[in-house]
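As a starting point, one isolated chain is supplied in C-alpha cells, in the form predicted on its own.
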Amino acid sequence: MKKKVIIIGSGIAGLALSIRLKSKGYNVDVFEKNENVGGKLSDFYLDNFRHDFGPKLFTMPNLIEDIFEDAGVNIDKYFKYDKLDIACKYFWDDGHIFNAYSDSQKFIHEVHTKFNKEENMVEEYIFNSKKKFNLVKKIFLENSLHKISTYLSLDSVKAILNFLKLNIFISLNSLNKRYFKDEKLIQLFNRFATYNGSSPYLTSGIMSIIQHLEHDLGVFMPRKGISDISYSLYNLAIDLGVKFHFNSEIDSIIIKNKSAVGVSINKMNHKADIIISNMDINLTYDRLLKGYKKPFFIKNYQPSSSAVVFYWNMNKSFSNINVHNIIFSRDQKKEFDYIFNKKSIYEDPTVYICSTSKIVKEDAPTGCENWFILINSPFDSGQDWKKIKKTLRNNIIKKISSTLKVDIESNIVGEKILTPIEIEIETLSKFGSLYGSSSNSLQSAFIRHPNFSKKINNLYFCGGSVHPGGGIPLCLNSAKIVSDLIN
C-alpha cells in the first residue's frame, strides 16, 4: 500500500515537494487554508492590471526544469519563460545610470564604459563569486545540513580545504571594499544583502555568492509571470494525482507515540504517513504544535527584514525604466541602520521597481504599466505603520519623479498597499519577516531549522524559514532536500 503524504501549505516549496513525492510513488495531499495556490508566488487583479503578489527575481529555471524532468513530463507544454538581456537598472540621484546586463561579460563592458578601470576587478569578483558557489552549493545549498552523511561527501571536504576563501568571517560590505574603490560599486554589490533580508555591514561575505546567479546565470522572466511558476507546478500537479483541499486551514498537527500520524481541521482527522509543513517555522510551532518546546534554531529566533510594497496602475508607459529597476538611496549605511537598528524606515530609502508588463503585454491595458514598488523595512515590532506608510508614500513619489524627470502621482490610477502587518496576515509570515531568521550573523546559515524534527518522527519542514532559505531557488532546493530526506 503507497504510503500517504500531507503537505500543510501550497507555496513553491510545498508544490515542487508534493510532485517529487507524487513522482516517487507517494498519495499526496495539500491542504491550503486560501483559496489558490502560491503564497508569496501568487497574482491577483486590480482593477484590469494583474500584479505578481510577491518576488519578482527568476533564476536559476534549471530548479523547475528539474521538477518536470523528474516527473517524466515535458516542460514545454505547462511552463515558458525568456532570459531577459537587462537583469537590473541601476539609478543614482546625481543622474548616474548603470544596466546591469544578465551575460557576464555585457556587464563586465558595461562597468568598464560606466565605472572606468573598474572591470577587472569585477571580473574577479563574478569569478570568485562563482568559485564560491560551486564549493558551498552542495553542503549550504542542496543538501541537509543536519545530517552526517552531507559533511562525508567530497564536496565537502573541497568547501572546508577552502574554508578561508569563502568570506565567512568578514561582511559583505567589508569584501566589497577590498575590491572596489567607486562608492556606487560598492552599493549595488552591497545590495544582494537585501535579497535573504540582511545588511551588507552585517551579513557574511559568503553572500557574495548571490551575484553570481545574476550576472553568470542569469534572469529570467515567465512569459506569463512570475506567478505562473506557481500555477504551471500545480497543473503538473494536478495531472499527476495530487488532491488540493483549499480554504483548508490546519488547526494541530496530531502526534502520537513521538511520530506525527495525522492533521486536524475543524474537529476532523486526516490521518497520514508523513506530514510536511510548508508554513513559516514559527507559526508551525505556535499554532500547529503547541506544547511542543521549539528547538534551539529558534529560540532565539530573529527576523529577517520585511517590507512596504506599493502595487500602483499606471496609465502610462514609461520608456526610461526597465523590467527591474533600482533607485538607490543617497546614504546606503544609514538606510540599513533604520532598518535594522532604528526598527524604521530612512527618509530616503532604495526604491525597487518592477513592471512585468513590459514583458508580459497582457498584464496592463495598452498604453500602461503595473508597477510593485518595494522599499525594504524592519519587521513588525508594533510600528505604527499607518503613519509610516503615509510619511513613506509622499517621500518615494517624489524620490521616483526626481529619478524620472515626470510627476508620476497624476499617473497612479489604481493602488495596493501592504506593510509588514498585511505580510504576515497574507503568508503567514511572523512579524511579516519575508525570509524568515535573519542572516545577519556568521553562523546563520547553521541556525536555520532544518528540514526535519529531531523530536518527532516523520514531520518535516520545507519553504522559506528553514534551510537553506527564502527566494525562489533556495525554496525550491529545499523541496528536493525534503523529498531525497524521504525513504
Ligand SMILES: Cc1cc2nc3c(=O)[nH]c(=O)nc-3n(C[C@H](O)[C@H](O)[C@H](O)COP(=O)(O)OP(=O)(O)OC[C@H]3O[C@@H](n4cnc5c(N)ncnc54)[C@H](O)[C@@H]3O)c2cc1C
Contents of the next structure:
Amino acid sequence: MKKKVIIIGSGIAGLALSIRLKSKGYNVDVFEKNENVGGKLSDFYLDNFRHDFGPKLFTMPNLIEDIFEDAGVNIDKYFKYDKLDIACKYFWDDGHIFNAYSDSQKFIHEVHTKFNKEENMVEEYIFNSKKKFNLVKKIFLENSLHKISTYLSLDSVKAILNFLKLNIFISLNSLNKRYFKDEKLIQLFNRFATYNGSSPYLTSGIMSIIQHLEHDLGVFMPRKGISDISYSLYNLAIDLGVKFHFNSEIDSIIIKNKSAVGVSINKMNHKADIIISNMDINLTYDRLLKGYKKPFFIKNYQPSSSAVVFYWNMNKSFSNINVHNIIFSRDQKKEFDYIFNKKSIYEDPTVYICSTSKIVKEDAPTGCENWFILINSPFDSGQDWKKIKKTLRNNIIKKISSTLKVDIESNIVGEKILTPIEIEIETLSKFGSLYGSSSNSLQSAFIRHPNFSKKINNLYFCGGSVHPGGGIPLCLNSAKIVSDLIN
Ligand SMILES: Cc1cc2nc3c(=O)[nH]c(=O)nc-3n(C[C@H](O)[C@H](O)[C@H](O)COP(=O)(O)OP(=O)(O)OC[C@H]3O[C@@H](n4cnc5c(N)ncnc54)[C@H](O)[C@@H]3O)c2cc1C
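Alright, leaving the form predicted on its own aside, put up the form predicted together with this ligand.
The complete assembly is shown below, putting the previous chain first.
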C-alpha cells in the first residue's frame, strides 16, 4: 500500500515537497491554516490593485523548472517568466543613480561608467562569487548537513580543501572593503546581508555568493507576478492528486513509540506514515511538539530581521523608477545598529520600492502603479509598532519624494501596512522574522535546524527556518533535501 504523508503548511517549501513526494508515489495531504496557499509567497487585492504579500525578488528559476521536470510535466502549461534587464535601480541622496544589470558584463560596464576604476575588482568579485557558489552548493545548499554521506562525496572534499577561499570567517563588510574603495559600492554589496535577515557587519563573507545569482545568473519575474510561483505549483499539485485542506490549523503532532504517526486538529486525529512540518521550526516545537525539548541552538537562536511593509495603490505611474529600486540610507552602519542592537528603525532607513505593475500590467489600473515599500526592521520584541509605523511613514514619504523629486503623498490612494506583528499572525513566523534565525554569526550556516528529527522517527522539516535557510531558492532546496531523505 502507498505510504501516506501529511505536510503541515503550504508555504513554497511545503508546496514543492508535496509535488516531489506525490511524484514518487506517496499519498500526500497538505493542511494549511489560511484559506489559500503560499504563506509568505501569496498575494491579495487592495481595491483593484494586486499586491504580493512578501517576496519580490526571484532568482534561480531553474529550481522551479526542476520540480516540473522531476514530475515529468511540461512547465509551459503552468508557469512562465522573463529575465529582467535591470535587476535593481539604486539611488543615493546626493543624486547618484546606478542601474544594476542582471547580465554581468552590462553590470561591470555600468560600474565602469558610474564608479570609475572599480570595474576590475567587481569583475573579480563576481568571478569569485561564482567559484564559491559552485563549491558550496552541493555541500551546504543541496544536501543535509546532518548526514555523514554528505561529507563523503567528491564535491565535499573539494569544498573542504578550499574552505579558506569561501570567506566564511570574515564578515561581509570586511570582505567588501577588501575589494572596493568607493563607500557607495561597499554599501551596495553590503546590502545583500539582508537577504537572509542579517547585518553585513556580522554575517559571513560567504553571503557574497548572492552576487553570482543576481548579476550573473540574473533576476527574473513571473509573467503573472511573483505569487504565481505558489499558484502554479499548487495547480500542478492538484493535477497530480495532492489533497489540500484549507482553514485547517494543526494543533499537534502525534508521537507513539518515538515515531510520528499523525497530526491532530480540533481533537480529530489524522494518521500518516510520515509527517513534515513546513511551519516555523520554533513554533513547531512550541505548539505541535509540546513536551519535546528544543535543541539547544534553537532555544538560544537570534531571529532574523523582520520588516515594515507599506502596500500603496498609486494613482500615477513614475517613469524614474524601475521594477526593483533601492534608496539608500545616508548611514548604513547606524541603520544596522538600530535594527540589531537598538531594536528599532533608524530615522533615515534604506527604502526598497517594488512596482510589479511596471511589467505585469494587470496588477494596477492603467496609468497607476502597485507599490510595495519594504523597510528592514528588528523582529518583534514588544516595540510600540503603532508609533514606529507612524514616524516611519512620514520619514519615508519625505525620503522618496525628495529622491524622485515629486511629492508622492497625494498619489497614495490605497494603503495597507504590515509590521512584524501581522507577519507573525498571518504566516505563523515567530517574532515576525522573515528568514527564521539570523545569520549574524560566522558559523550560522552550520547551526540551522536539520531537515529531520534526530529524536522522533518519520518526522521531517522544510522551509525558511530550517537548513539550508530562508528565501525562495533555499526553501525549494529544503524541499528537495527532504524528498531525497525520504525513500
Ligand atoms: C515581506 C517579506 C519579503 C520577503 N522578500 C523576499 C524576497 O524578495 N526574496 C526571497 O527569496 N524571499 C523573500 N522573503 C522570504 C520568503 O518569503 C520566505 O523565506 C519563504 O516564502 C518561506 O517559505 P516557507 O516554505 O518557509 O513557508 P511560509 O511562507 O513561512 O509558509 C508557512 C505556511 O504554513 C502555514 N502554517 C503554519 N503553521 C501551521 C499549522 N500549525 N497548521 C497549518 N498550517 C500552518 C502558514 O499559514 C503558511 O501558509 C520575504 C518574506 C517576507 C515576509
